Amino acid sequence: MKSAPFEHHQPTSVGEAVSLLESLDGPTVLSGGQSLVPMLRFRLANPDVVVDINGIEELDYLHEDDGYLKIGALARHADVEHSDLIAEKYGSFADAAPLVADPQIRNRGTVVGSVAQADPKGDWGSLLIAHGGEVVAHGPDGERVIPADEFFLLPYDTSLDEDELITEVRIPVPSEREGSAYHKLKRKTGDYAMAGVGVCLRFDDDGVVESAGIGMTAVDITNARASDAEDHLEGERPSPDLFEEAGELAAEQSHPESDEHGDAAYKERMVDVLTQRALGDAAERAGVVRRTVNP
């Protein structure tokens, strides 16, 4: 099956595109195109206008800057997992980027098209929540900063107005004492995660947890967060027992569906391993502790 016509728009300016989604009639946005394109094929969009920001040169950069690492709106997912500056000081961005799809998608998906998307089973949007990010949006009345718990309103709903652009997400860059992970529970290769857990941590100078993150995707109506889950971290010492109940209290603040893949339950009991899993390995990479494996 074909797409039904459209009108087809290549703005190569931030500012042109913006015109073009204030002047036309119920624009669509197309970026990476991974989840539209498919859409366009079956029919099951059809929108009239679509806005191609493809050509805008200058939304293409992941880098450090001012404080944040930014990630424009045409960074591609295997921007991120081959970047050494994601390998190097963003653990939890290193981790997750693999785990995105498969690679013929992450070649040509982005990361801003995926937060767009608001999908609750997408990965970065509980990596937003988990690192205190925000989305950057243009609009006719010019920048718009939205923290990533006000972004995501329902499931493919955002706080995003019709006609303003996503230009980037940032988060800000890790401290001395900071480290971060993520882990998700999929099927096989290409799937969307039955659960993933997103973990942020940062220390003070004695070891003692001075703030906690913790994002969570596919099991809740969007990308959550575990709030409980972090007041009861913050303050303390890290130790398996302060994860496991951190685990514990995460997996309750969890609303799971049961379909194919799992029950509700199940699926409970997923956030609850994730979440020790992600601490363990964000309070490693922070070097507040050292696991051993025994022989």
Given for the second form:
Amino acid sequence: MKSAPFEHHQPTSVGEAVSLLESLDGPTVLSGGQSLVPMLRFRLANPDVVVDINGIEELDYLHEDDGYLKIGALARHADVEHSDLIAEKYGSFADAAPLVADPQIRNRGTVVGSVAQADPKGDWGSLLIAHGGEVVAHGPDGERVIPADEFFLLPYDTSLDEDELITEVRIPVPSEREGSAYHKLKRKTGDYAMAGVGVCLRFDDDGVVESAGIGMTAVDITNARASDAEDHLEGERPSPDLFEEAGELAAEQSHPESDEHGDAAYKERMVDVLTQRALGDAAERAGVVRRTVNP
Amino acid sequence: MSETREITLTVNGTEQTIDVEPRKLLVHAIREDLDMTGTHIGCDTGNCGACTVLVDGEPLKSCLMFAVQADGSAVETVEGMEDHPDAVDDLHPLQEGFHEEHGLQCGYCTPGMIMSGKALLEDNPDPSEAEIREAISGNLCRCTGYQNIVKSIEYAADKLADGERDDAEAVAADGGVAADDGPAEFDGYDVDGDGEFSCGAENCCGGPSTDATHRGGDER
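Can you give me the structure for the form predicted in complex with its partner chain, which would complement the form predicted alone we have just seen?
Full complex below, order starting with the chain above.
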């Protein structure tokens, strides 16, 4: 037997799950399990109690509602990958979904679980940051909405309380002149990112950048915001020069570590390149520019 | 040892009820409790895909879920392929493809490759090479370089498409009743003269075995 023994609870409603989290000692939430199960198997995680939320049907959704794209805690990566709504309106999510791990893992792993895992190499956190997204948690005191910027604290550590359950992540529905994209560099198909950049650009009627969001993957201790690049873009008209400058600023603000896949200087250079590519895609998708330069 | 729980799985169409601890991985339940060792354990970390099975039609890594989580589900493993309606002469077209196109060398990844291939062809009967490569991107092979695995799945796609065409023609010719074409020609080894494929090795792919119920799997 690979894992240490644990008590396995299978609640069927959010309310039941939250009361279990409140009453049990040191519970761990199991959703897709594509990270947690290997951790249990290696005994890197040894919870006495596992609250398995896969039976909570009310959390299985991916839809627009009340001005948000809402992704419920049981929406799998594959649900995002195969969604017509995502393909039509959410460029960055459509880019990212097929780049998460491999088909089997996408069939089981969840977007919310990946966000909750808070691996700095996870892709979805960067998109929540880029889009100004939020994490919705339920606890004994009811619902709490946590902005993405306040959610990720350290690798695998978030501002979620132990008795809280993430029920949903959400991003605002894009406005008409908005485009987004995600670019990811990985050593081979299925790998985690060596570096990844998600961007969301909103333009005004004159084609000037009204707001820019840039989230970076695997180049800091958490998914991180490239705020200097964002500030540089806002109020400007898109151009290859502008995107080049933004790429440099994003690279400067990244803090990658050297490892067997590449040294820090190389990864910073990749942040630069990926930022430029993602900005180009986002501006094109917003219908503001036709790409003339493909860096 | 924690308490066990009774779960029911429909494995390759047969309902099976077993008692498992919550911490038992699905792959261990399949191999150890159900004695179906066709599903392999490779890396045990979710990387290699050798343990891929279909759960309610979707390819999943059975080392990345607990058996209790599959309670009530339909599970398909490589052992079910020879009994599949598309199978001819004890081999599913995918298995035949791996044989014909030399889609395996050591064979360790093959059960997972076949299950990923099955899920692909059910969803997309006429996949491009890129689509095949994407579908098996969660399955690692250290021998073949993948070329022949891709060809094997292409072989199966062609064979299944031919079968459908034949069925449609037969239906048309017979005024609605599908004809039975009978078993196809088979040119594999036949060491024990019973007309069934075997590679000749003991306890392998249907060769001489003390327990003949586990064709297609190893017996380790």
